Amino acid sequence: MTESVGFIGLGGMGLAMATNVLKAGFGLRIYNRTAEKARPLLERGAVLARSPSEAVVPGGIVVTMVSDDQAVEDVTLGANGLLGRLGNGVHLSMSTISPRTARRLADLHQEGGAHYVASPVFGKPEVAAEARLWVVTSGNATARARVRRLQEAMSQRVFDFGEDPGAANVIKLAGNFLLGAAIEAMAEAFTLVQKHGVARQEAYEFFTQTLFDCFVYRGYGALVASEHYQPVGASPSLIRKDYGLIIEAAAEGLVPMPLAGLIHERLTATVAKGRDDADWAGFAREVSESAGL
């Protein structure tokens, strides 16, 4: 018998991920605040839910892929929230949220007899569409085992970080910090060579064939070298939210992270200038402009 999974949140990432859940043979009950976004999935046989609660099959699995901590809390704990109907089921939370929120939600699920598994992802929407995300996960061991096939349907590999429900979210924040640090480093380096008469593209081609021959430098480096920040993988405002979480987690752990603060300021300036319709790597413009370019 086909297991029916609930899926809440059909943004660029969520829609691609939910499509792969359907392709893997799961039944799907979907909820999104803007119901029109559900149309492609309804045409494939998904069932439309009118509330987060209605997306849940009691005792089953429900996935959330929404924008931030508040959105996760709203669909989980708010009026017609999923937790009230989940029973002894599993909430697979794939959003980028704070470790503190993940741990608090896990405790609330446990009190009600349900399970919470943290499972944020790495990859852009086009990667999600190809089911090639990297998924990190943590939480109750039995619940992690239960959702594994579902995670595999959306990813190229799942990385397990144990029982602490906050662990996967710490990894997600650390990964986003590393991506931002790479973008900042390339922005400064390419601006330096440009100011000294060397083309940005030449520097990009040299470094990505030698010292920094990896997909992050190749992918984001192409955007920074060309200063053309399309298509949008994630918006500056969305990743600015993530950097707020990074700074919050750093403060909680007494970890000085001055570079995270700098990148947060770059993203803040980018959003303030109305540049939220470009990829978040567009914060690299702040470096060029500060150098008079």
The other form holds:
2 protein chains.
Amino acid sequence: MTESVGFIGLGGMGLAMATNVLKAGFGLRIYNRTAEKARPLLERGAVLARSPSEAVVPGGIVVTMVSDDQAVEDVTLGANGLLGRLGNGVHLSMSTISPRTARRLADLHQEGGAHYVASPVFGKPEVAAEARLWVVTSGNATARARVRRLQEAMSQRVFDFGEDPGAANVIKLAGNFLLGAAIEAMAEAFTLVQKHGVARQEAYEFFTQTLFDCFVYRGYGALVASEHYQPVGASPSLIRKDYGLIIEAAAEGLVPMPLAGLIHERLTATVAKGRDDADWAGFAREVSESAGL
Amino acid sequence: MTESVGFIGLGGMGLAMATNVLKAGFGLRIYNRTAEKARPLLERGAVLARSPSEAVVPGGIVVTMVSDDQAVEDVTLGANGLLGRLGNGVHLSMSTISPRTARRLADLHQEGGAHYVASPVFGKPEVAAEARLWVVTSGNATARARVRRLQEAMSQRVFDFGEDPGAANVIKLAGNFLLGAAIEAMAEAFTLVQKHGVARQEAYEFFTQTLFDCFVYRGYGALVASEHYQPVGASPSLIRKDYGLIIEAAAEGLVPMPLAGLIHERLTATVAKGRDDADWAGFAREVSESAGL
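Could I see the form predicted together with a further copy of the same chain next, after the form predicted alone?
Every chain and every other molecule in the complex is listed next, the one we just looked at coming first.
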């Protein structure tokens, strides 16, 4: 018997992830604010829902992958929100949102007998398309076990962070912070060598063959070295939203994070200058420009 | 015929490097300010020199591996300095010093018909002992070719950065900056997750298995996660000296480097608090302490 799951949010990430759910043999009830995004999935047999609520099979699983805290709250708690119809089902919440919102939503689900599983992801849309995401998850253990096969259909690996529904979101925010920190570091380092007559590309090649021979430095480093910030994996304004969440979580936990503050300001300047059509790593241009390049 | 080379500076790094030069079949004339450090090498056939000058075979190669710009200048230019006896030989300068000093020394060597090859290294003493260092080098091409076999005897790989004698030192400074940036980033990230109830170790394991699966994050990350900063690979005061050079090179090139400035202040606080008996990654404690931990 094919289990039918709901999927809400068909942006660049959501569409790729939902496609892999379908490929894995699940039935799919899909909802997106702009319905035409759903077309490729309808052609593969998905059913179109006219509201978040309609995407839900009572007692079943519904996935959300939307842009921010407000959007998750809207599709969950609104008049036609998913929670009203979820019964004792599970809400698999994959958006990058604040730990605080995750904890609050988990409480609201529990009150009605439903479960909330936090499950943000690491990876760009092309990684999502290949089902090579890294998923981090936390929440009620039974509910987590129930959604595991679904998570695996979208990812190369799932990492468990226990019962606290906020935990997975903290890890996701820490990860986006670490990515930005690596970009800032390379931006300063490559600009330093450039001003001393060494090509950015030469420095990039040396460091990614030695001390920093890993995914993030190779990938983002290539953008920072070439100063060509295309294609857009994620926009500056989207990641600036995440840095707002990082700073909010840091404030809540009383953790001074000066480097997070610096990167947030870099992203603010990038958005202010109208550079939202380049990848968010383009905030590295703030460093070059401050050095008169 | 065995070529005899001079080796000046037998600290933790120098002693390990000189031992590998001897093992590779070179003859060795060694000088160190405190002569008893030379004993293990004398037992293996090295000859003790009473001054930097005495370590030189005129027209030959002399290696220096000392603590800072001043120490390189002292052993090179002083009354008993190596340059007075070098003739048309090559000075292989492996210390971490400023690009400015490297360029100035190269000019002084050239005036007398000698050559200066910049050749700083990446790696801790135990890496040096295994001849697994990464060497970065720049300077006159003929002189570089002449010292190549010697560099290879101490390293796993040699990376060339062209004719400018300052270039290799800029790369070395950029590398030490990138290392510190990774430590600061992990310190902020791990403290954030800790304050939100996730163990530092859990975050460390996740990130080094996914986005940051590389040498630096695994190695320094283990220290920052455990908050146990032993053994001492390099002391806070030694690396604080390097950050002084980074900031000097940035000022010379007109490159604002706010992250380098932040790490320099972290190291200053670490030294001020009398924590020079722990590894320099211990500056991460400044982050935990600022968060009240």
